[in-house]
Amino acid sequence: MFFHIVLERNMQLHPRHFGRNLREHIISKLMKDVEGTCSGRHGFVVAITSVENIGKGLIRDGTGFVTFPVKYQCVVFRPFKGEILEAVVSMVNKMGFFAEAGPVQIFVSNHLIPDDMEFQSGDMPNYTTSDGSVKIQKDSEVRLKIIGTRVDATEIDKNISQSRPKWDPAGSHPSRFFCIGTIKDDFLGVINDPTTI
């Protein structure tokens, strides 16, 4: 689920960036090192929208960066239990499988897929039902719901931006939030399979 929140930030800079272009390097910066980051509590940030205040600099002692209170707007992305997604399965395999939505992996386990569906290797691992006319496999569209969440444990200094991966929407990513779904109640299932294209 998406919200929109305010959050706030104490933003370093180096002297250099001081001068008439100051708010600006300091938005930039903070694009920079928020946007695509996960955080337990609040989930992925997934775009700043607007930056409400800028504080007083402090000067650290020994160093000349300047530290800056910064209160901003961004849309965040939260995965909750009983939430309802659609997501794009990214692999099969005989023990269920994993899909995609957004930045957030959830795996399906085969005692959550419907009974009717059996596995099939070969070339192109997938669930069928037996009939054929229903298929799971890599790049089909399922809708699900979320039965369980966990936050990566590392994930627990939220100041500390050079430690978190980004989230990279064109490529692969370290996902620091983990689902448990399944497709095993009414309405869910398979709601667009890229052999039928």
Contents of the next structure:
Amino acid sequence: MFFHIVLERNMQLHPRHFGRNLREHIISKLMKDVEGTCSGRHGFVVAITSVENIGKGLIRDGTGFVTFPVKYQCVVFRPFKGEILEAVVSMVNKMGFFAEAGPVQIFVSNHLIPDDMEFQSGDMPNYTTSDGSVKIQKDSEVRLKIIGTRVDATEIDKNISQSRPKWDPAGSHPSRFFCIGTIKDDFLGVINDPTTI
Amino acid sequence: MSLATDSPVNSSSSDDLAAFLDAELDSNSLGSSPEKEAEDKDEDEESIDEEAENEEARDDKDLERIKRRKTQIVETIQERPGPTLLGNLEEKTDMLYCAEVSLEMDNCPHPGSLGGMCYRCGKRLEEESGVTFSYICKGLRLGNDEIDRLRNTDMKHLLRHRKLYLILDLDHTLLNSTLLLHLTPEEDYLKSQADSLQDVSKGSLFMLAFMNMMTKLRPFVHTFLKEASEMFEMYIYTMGDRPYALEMAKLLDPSREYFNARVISRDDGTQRHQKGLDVVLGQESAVLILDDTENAWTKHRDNLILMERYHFFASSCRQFGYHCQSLSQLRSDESELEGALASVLKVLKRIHNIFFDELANDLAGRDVRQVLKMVRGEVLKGCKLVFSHVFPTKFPADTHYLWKMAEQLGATCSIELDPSVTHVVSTDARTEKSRWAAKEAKFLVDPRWIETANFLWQRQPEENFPVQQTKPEENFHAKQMKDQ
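For comparison with the form predicted alone, please write out the form predicted together with the partner chain.
First the chain shown before, then all remaining chains and molecules of the complex.
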């Protein structure tokens, strides 16, 4: 789910930026540091929409760095238990499939795929109904329901955007949110099949 | 230095989005006055924080709050567009969901977990149980019942496609690797002969500079994999580490059609220095293993087809204590059509054929281990062997590996000479039994005859394995050994 919220952050700035463009420097650094990061509390910061307030700078003794408290508005994305999401299938194996909804990775196990869908191996592994009318494979779009979430609780902190997450199931996405989902319910399942386009 | 300002700063790209969002919010008339905004924000944060578990205790309070907010929304006149909660329904959905799912959750047996969450009910699991299957996907753990279930369903699926499982070792079975550091000066020519990494499907000698390694694929390996993939679902199982295993899988199977994610490395095993079928999602009765190291599979010897080691590089020969010239130094290679992989492919085809077409019993009750034993027992069928000068003095003959090997290959072994004996296996042509063989026109062969037959799965022409005449200086030593 998306939220538009106000967050606050202390920005440390090198003295070389003090001058006419100070404000732009703070903002561009803020965007660089914050956009695309994730915290367990608020979810992923999708975009900063505006900066509300930049507070009084505090000069750090010894280093000359200055800390500015910055209040900014941003759009965040956080998955919840029970939420319905649309996601793109990224990997299919006999255990189930992985799907991605933006930065969120979701695993749907074969327990939570309708019983009439069966796994087919091959170079394009997929789950197919017995009559072949519905097929889930890589790049299919599915609507699913989240039944469990997991965050590696790393609050946005210094330079977190550069560090790699500790836990990354498929090893492809720098995500910190991981969910278990199901498509075994009414109105869930494939919403578009890449082979039929 | 103060930078305090009241107006929102216009930052380049996100500005449009903000305007858009604000406009959207206005039209929904879902705003709030400055005082109430504080309260609203309060709620935002709580709602984001809270987990479904606490939900029930907070039920009343929340409902009250939602009601109150609804009245606010109606009454409030939009004063200033500000950041607002887009999804204030979240509390309600979470609650509804909680009630609905709690019934299911109670009796979930937690068959397996991914990243610490049960993948059937989504619940966080306190303790980690089951076997890790990180080669399928990282963080995956499966309980024993689930493994059995998966094996059963997979087995049915596989048998329907007339396939069995085949576990392949990498080093010395499918390929040979060496560190660039260990290349001898005579092998330097290889560096200029390495094939391009752009199209690995054609080449067989690769230089992996980023790993400081050079890898030579065994001759015939491409054909082998192609034909075996039609009869088997194949796994790679190596004692190498994971990055190495994946890199080798890329060389053998660039389009990922043979192995896909079925690459098991030592990081995935459950026991040190041992390979086990417990991390393979296949039933033991349908698994064949190709490996050059028998000791790695102590629990699954019946599934194992032992391979002759492929030593291409000099360092590999040294590692196993051979002091001969390596294939690379001799600038030669194993034969493409009569090498180990070609002969083992024939065996695999034969086993596959027997398993699916010649056995009479129910498909699910068949055991590939029995078939393997049967095929192996045909190799030296009808031979009766007597050993001479092969076992050390006082060594119990029937526990020697050659004796056992010969018996597995279908030969009968004996200690005494009699007219029914067909072969005398000897290391010395001058022993009593060797002379007897010469006199009675029986085959007199070197022990390598048995070993070669074991690797190539075929009775070898006896004349290719003549017994060496012992040199005079060795005679003294020979006399000390009892002729068996």
